[in-house]
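Presented as structure tokens, the chain that follows is alone, the form predicted alone.
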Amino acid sequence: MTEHILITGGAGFIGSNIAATLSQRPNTEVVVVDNFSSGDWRNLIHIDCEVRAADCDDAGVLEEIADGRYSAIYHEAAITDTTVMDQRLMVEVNTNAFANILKASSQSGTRVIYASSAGTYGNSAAPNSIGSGEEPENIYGFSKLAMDRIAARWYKKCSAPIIGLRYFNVYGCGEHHKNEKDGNKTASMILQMYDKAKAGEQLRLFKYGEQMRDFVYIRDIVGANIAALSASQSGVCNVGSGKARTFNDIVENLGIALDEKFDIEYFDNPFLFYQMHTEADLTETQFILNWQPEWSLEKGIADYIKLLENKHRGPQTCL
């Protein structure tokens, strides 16, 4: 029997490699919806899956969720640029459609897999854990807390589970339209640093680069949407390598990938708002999901290196 799987923000970055590794993935149907708005119709050449033009709480989309046609739901579509500050569109594009999808895959039984974020916790103490120092320092990140909120209503009015994923700093192929787009560079720092190394420019780093996050490879982030498609119950999960690095280890790494040596220019922290230290208390997402990252930084920046130097910039398939 063929299962029918919709993802929502299809044509974007973790979007699109979810719909590549699921498109392989035997007796399973892949419909992609997106508006386009952010996301790239390049992702999707090499996937075979249904693509749609439309917003993710389009009347008819809805409607099908309701109606039972999907086996599961990934809500990944949402304004993910931090630095949008139109307080009323972001809670109407990222909280107020999801509250749609959930009231429609209540009808259906249908469970649902959504994105939420590290933003949730702003610049609180690292190890970030769930339900502890979720204090979000910008709109888009109360509208990720605003949907777990919503989301943990709806865990008693649905049979099937609704499985948040907060993603940490992700990198790897398939973002590379977010340096391309109305010249607003949103993709990955490794993706902005060696962009900049090949093109012979500055690498360029905040004073004096050691503020930590925690990077997580994008064949990681898949692999923990593909476990959850297995979990019993639902809750949000902090998906993440589970260890903070500096911003110095980005690109000393990348050198090492590279085979060059860089010479850092440090200048002064231009944001009133940053997170400084990032890291992903991984507790609640071994129990919930059963699964733990594979890649370690080392690991992730030498792969996807060897990706961009092979030219391949689209999403691939992550297991």
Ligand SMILES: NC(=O)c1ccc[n+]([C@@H]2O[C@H](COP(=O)([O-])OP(=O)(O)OC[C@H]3O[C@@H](n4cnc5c(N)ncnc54)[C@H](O)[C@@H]3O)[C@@H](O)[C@H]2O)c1
Given for the second form:
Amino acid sequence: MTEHILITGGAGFIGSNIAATLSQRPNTEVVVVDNFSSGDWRNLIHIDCEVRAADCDDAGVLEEIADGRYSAIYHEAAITDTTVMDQRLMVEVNTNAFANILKASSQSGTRVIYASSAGTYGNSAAPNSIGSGEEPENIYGFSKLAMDRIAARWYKKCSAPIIGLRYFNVYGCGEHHKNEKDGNKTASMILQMYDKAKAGEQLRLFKYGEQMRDFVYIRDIVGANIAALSASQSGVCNVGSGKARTFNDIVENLGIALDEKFDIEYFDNPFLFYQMHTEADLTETQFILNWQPEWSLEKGIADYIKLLENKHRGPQTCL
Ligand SMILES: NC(=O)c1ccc[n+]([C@@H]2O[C@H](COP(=O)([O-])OP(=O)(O)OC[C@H]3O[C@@H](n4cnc5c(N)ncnc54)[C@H](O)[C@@H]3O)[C@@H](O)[C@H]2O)c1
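Okay, that is the form predicted alone; can I get the form predicted together with this ligand now?
Expanding to the full complex; the earlier chain stays at the top.
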């Protein structure tokens, strides 16, 4: 029998990579629902799935969820631009819509796997652990923390698990649309630096490139999402590499992958709020998902740059 899996935000970076992998599984029909507000139809070109342009909490979609059409829901749709300051809009799109999905899924007992974010930790000291230092510094991070709290209220009322994945800094194929916006570019630092290097531009970092982030490769993000299909209990877990690396490490590994030596220009960081150090504590992740990351920064950048050099832009199947 064919199972149907719903992916909201499936035209986006992460959703399309999950869709690419799931659509290759036997007896699986992937349904992508996206309002195309920030995603990119080009991510879906090579994916055999049903595509629908709609809001993720569109009445028809909620009805299907409540009726039990789907064996699982991946909820990736969100305002993902962390510089959006409209509080009401952010909470309506990210949090309210998610609450509507949970209400519908509780009626059918459908598993929900949703995207939370390391933005919930704000500038708290690393390593970042579930249940501590959850002090977001912007409305985006708050909207995600509010999702985690709403989910917790539904854990006992739902017969199927609800699993929140707090992604850290994700990079990989399928994120080009985030580098093509006018003004604010939200693609990973790896793609931003790669595009600059290819355009022959000077690579610039905030002084002195020692800021640390947990950069996680898209193949690991997909791996964690697939693992969540078999998880037997609800909860929130971090999804990162588990190791903080510096901005200088990014440029160094880019240089290795492109066989070039880059001189970096350092400049003053203009931001008042800036995450200086993030690192995922994966204790809860191993417990709930029985999963651990496989891609170091070295391996991930090497794989990504090889794909970029071969003109791959779209999502990759991880099977
Ligand atoms: N990329 C990262 O580093 C990262 C880190 C932490 C969390 N996340 C979370 O992961 C999820 C996916 O992020 P992404 O990087 O793929 O971003 P993305 O912007 O590429 O994808 C989001 C998708 O959701 C769609 N969308 C937005 N609002 C919608 C709505 N109301 N109804 C239907 N579709 C809607 C957009 O058109 C887009 O295709 C998001 O929830 C994001 O907050 C991402």
